[in-house]
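Listed next as structure tokens is one chain, alone, in the form predicted on its own.
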Amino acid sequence: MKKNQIITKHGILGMMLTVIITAGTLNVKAEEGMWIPMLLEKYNIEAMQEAGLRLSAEDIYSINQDCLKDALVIFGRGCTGEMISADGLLLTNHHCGYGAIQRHSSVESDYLTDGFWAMSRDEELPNEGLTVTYLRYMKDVTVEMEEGLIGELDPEEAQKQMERNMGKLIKEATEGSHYSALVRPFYYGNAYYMFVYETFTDVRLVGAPPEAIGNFGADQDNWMWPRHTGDFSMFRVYANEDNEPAAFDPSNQPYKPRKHLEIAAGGIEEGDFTMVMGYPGSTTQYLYSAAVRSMLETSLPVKIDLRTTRLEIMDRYMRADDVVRIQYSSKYRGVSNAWKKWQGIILGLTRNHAVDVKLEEEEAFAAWIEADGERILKYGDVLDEFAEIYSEMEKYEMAMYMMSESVMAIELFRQSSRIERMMNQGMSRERIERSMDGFYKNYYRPVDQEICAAMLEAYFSQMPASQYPACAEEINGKYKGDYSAYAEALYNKTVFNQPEKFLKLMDKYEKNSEKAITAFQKDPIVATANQFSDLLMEETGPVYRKLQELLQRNYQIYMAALLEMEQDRMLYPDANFTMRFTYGKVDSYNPKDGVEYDYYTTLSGIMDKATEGFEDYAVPEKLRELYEAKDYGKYGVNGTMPVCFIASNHTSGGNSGSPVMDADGRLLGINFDRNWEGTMSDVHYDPSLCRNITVDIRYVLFIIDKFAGAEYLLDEMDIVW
């Protein structure tokens, strides 16, 4: 393995610019791809228009005029949302607004179960910590990031120089303004773009359907099609008198966005053009075959098993107590979401023989290199490097994901690390106690204690003795391998379960923080958590990080080679939670032999599922009454009420809440999921199987109007029939 691969000025980064420019006029492969909005002209907007798009590149992204990008937001920390009125009204998914809805819920006012609708702006509920962020512009800064990389630099020196360049770029873009900025690498560091944002912090809950609508099907249907979920919630963005961001204040006014979307209520047909804009989180389309094999055979199966155990424990307690159900509902969904997705990824990649496909691609890549002497010099070692690095990583990877999926799945372990970090940073007693208050609001000791016992047992049963922390001796000795007894002892003795002792610790912290930290580190929960983290930091972590750095540099070279090799087609960059544009069409699909799924669902399907008796298929009585009376208003079609539809847009996590638009950029619905067979699209996109799932905007309007009686909200929307 080459330990000192170098970065040279006008090397890989410079070559990448040439590749992007020369490839800019080539045809785009329809449907697949997460395209950078700023580069649609280079990606060949004409091909997109031939597929059905009736907008120009400037209509989608522009710094000279209001455009679609100005109607989109990052909602919270991981979703997308869209503006639908001139008065700051915003749509996103129910599951994206779930945390805010939960925080306003109690047993007495259970907005999760019953839904919530503000019948005037005075009734809208503020949400501390919730943000909405607009992209104001993006800029290619590859050349600026390369500045100062003179001659040959070792990787650490090159990284420091690039960090200095990044800091300079961000300062220049934001100094003297309330804007923020970040620089993100693309194509594994072969190109860099800067994104400048404006963030609003006064975001109020306007409406959310009951969970039996907003999360209809719940875990039973998650990642599945056919789907019947009204997965939407509504918020409003507020600003100060200058229409700029401001902290919550009753005097704030609804924000006037630069652009909001028209609502296309005329419906969809199979084959219709669709497009999605939003913030897909992470994809890995260019993985080496060994990484895909490891995912299928090792990492995903282990993580699925660990999460299965946690979900079973949470579910048992949630069913027994409504308070616990509310406390753990959001946590359960967070654990369950990836758990089910991973199972779909295994299914999809296996069906598509993804490892074999990767191996064939790598054979073609090797042949391309061997055909040219200059390529051999530049890229000849790339595949051998991958093989060596991945082979060496195997022994460390299990420790890394066992740490994240078992040890740090224990709530008190995570919270103890958080509090210790706050104390070491010298944060005030008030901030530490606020953190504890927030933690305890959604914490139930019996759940976490049982998960602790189960996760520790899983760790020690699957890891080699060389990866055991010191507590293994105590568990096997004093407690004779009884993990439940060990966990009970930890939870009985920790200050986290003895409020009076924690208050005394805070008293000590105010007088002498060093002594308080020393005392805190002796707490059994803190000490045990630190044994695991120390083992990771001192032994596994440094080696693993070094291998990751080598891997990243090799992917950078590999990606540059692929871009050079594939100049007859555009290669889109992996998702990295920056704004992307993707397009496709309304389309049915065949998941397996003898099965065909239609492209839409209706309210009749909800009632059919309700007869199956599953709790996830409960139906609110008012919705049943509307169905029986066929009282759909103008939103129904031929005696039916459309609910969801599917299309072939390439989406990922982070696209939750993204607008699904027609050829004119009008809102058809809200993206909320992918089909189970297509979840592998993060790694391998198959246009015959991969579908994004959308709640039809007509169902959203129907629920707001006929179910909730909040038709006043429709008055501020621009609805086109």
Ligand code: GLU
Contents of the next structure:
Amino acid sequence: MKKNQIITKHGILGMMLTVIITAGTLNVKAEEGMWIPMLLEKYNIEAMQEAGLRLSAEDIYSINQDCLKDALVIFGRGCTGEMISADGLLLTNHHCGYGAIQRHSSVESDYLTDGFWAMSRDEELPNEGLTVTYLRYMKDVTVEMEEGLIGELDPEEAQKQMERNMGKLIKEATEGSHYSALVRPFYYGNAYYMFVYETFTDVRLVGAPPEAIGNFGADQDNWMWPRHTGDFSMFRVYANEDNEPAAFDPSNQPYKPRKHLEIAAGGIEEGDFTMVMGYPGSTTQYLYSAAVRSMLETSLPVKIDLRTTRLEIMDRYMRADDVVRIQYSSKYRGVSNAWKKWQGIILGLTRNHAVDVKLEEEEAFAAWIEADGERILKYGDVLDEFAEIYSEMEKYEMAMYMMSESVMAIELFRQSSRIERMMNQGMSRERIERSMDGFYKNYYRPVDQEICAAMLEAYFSQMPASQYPACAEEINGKYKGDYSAYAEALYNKTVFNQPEKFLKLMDKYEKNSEKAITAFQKDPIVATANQFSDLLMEETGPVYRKLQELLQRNYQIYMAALLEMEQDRMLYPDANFTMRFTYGKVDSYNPKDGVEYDYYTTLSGIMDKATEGFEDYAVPEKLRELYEAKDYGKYGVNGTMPVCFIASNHTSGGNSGSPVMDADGRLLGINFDRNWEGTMSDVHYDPSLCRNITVDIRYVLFIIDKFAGAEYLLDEMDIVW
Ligand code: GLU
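Return the form predicted in complex with ligand GLU of this protein as a structure block, the form predicted on its own having already been given.
The next block holds the full complex; its first chain is the one shown before.
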């Protein structure tokens, strides 16, 4: 198939659907795969039941009866949560509720450090901007999305036609209701599904343990097993008197969900069936070998280095001042999370020879094509196309991630482009000032100024001179290459560091927005940030986008070919932050030769780690007392208190907060992480190494009851012992 050719109804799309529907259940590895809940019946429900599942496909996803999907939510923008009571009680991770907990925290009432527990419903804390979203139904709309795509259309025309089709579908699905809808491509655009959602906006904080429990081990342990983190927080969803979404109002009532999960407090054993439902964000399981190579050799190492520099700067200031620590805690975690994960990915992919594995797969794929004339016609060019596109992309990639990881790592640069966009969109002075207030709340000039100097230095030392914006001359001339002096000058002069001048700018904006925008663009921060973004928009960006489009089209053809080639094997679509179902079993693993990791951890491991003396392993006094008195209530087992466990469920970012359930769909714990050796699973899944990490529900109950004294919350849960 030729470059630029659009696949139509008579082409690959229809064929691929046939493949999905007719494919058998051979060779399914229990551990690998993020399955579309609506298709379990057609996919591989029998294999799941053979592996231990005791539910039917309808119990998991149905539009005719309440089912597990109704107990599941998108929490905030990037996490999962689950309903655990008929009164709107919801569990997610501590790191998912972190932003909300931080916003309620101050040096005087530091909920991050001390935890927070509402002792009655009146004490629950509202969270502006926080949402909880339920999937009401999903629908295969592949045929509707193809409407009007007949013959060989120009790609742009085809794109426009698809956008029209999508608009029509969304309108039909949501008109006259408070639902929203989304159409997402699957298998690189070989299929489309629509998702209809109901979003609640009154979501209140009920409880969170102190960071020393909810983030025990912090960076030291992040992405690692053995783990001892009580990574949970609790919220309650509120609704109006019709049980429908409503803005925060004290008279709102707890939302009555269609389904909530029972809690399995009986514990787990090695080999037990487990399943996870949630919203994995993004995986690239079918990546071409050159892309994996470039990730390993170039993009990840460069990005890791840039973040190391940023993190060192933040850390230094956070240690010196408690106010800065609170201001930057959430930002720091955001930066360090991917930074550490990337290091795990490099380790895993290298150890697994992932590039060689991909090359072997591509060889087999090429042989499969060569064996058949029709295949040669349809797919003959696909691998060569990849090689060509990726080698062209290499020239531009560095500019793209230097832009996102260095230039846009500077807070004032990011904020300046946000404010400029708001002004250009004609937003009210009030909204702009609100954005600035929010920004200042967590901004500390010395941190950002030092990051600015370091990031600009990194940019100019790593990019070719052809990619220098005009400020290079000033830096090298007037400032003689002294980035700190240059940053100091920018930060002294900018309106962002002179709030009274910003207010004057807003006065001007109210009178004459155009003049104000012109004045704003002369601000040294705005002007410098714009030099970089212009360079990107005018030079690198357009070529890069074109290449991305070609790549996307080639992946569509490649994926269609893979689906045809692998008819006997289920191929699951890459994650795209839509609801998925995955299953596996509680399982230990060997991280390296001669080492075996057990499948669970206990409270005594927390005390052992505490003796190492790192501050990431600080233990709250109350927890130590409970440990010493072995006061575990009904949650302990033979004198120990279970904390976390691992299983072989195939999860990803976005699965944070997902319920880890037993064969009957009862809650065993909350998913919060993956192991270091297995973070590569977004690209390359290895069942012997990849594990998801779960906080055991018994530890969650123990903390709520024994540690926090909020046992009244347990009364509304259905706990099965
Ligand atoms: N701990 C992960 C994160 O914060 C979430 C779960 C995962 O990626 O496995 O992104």
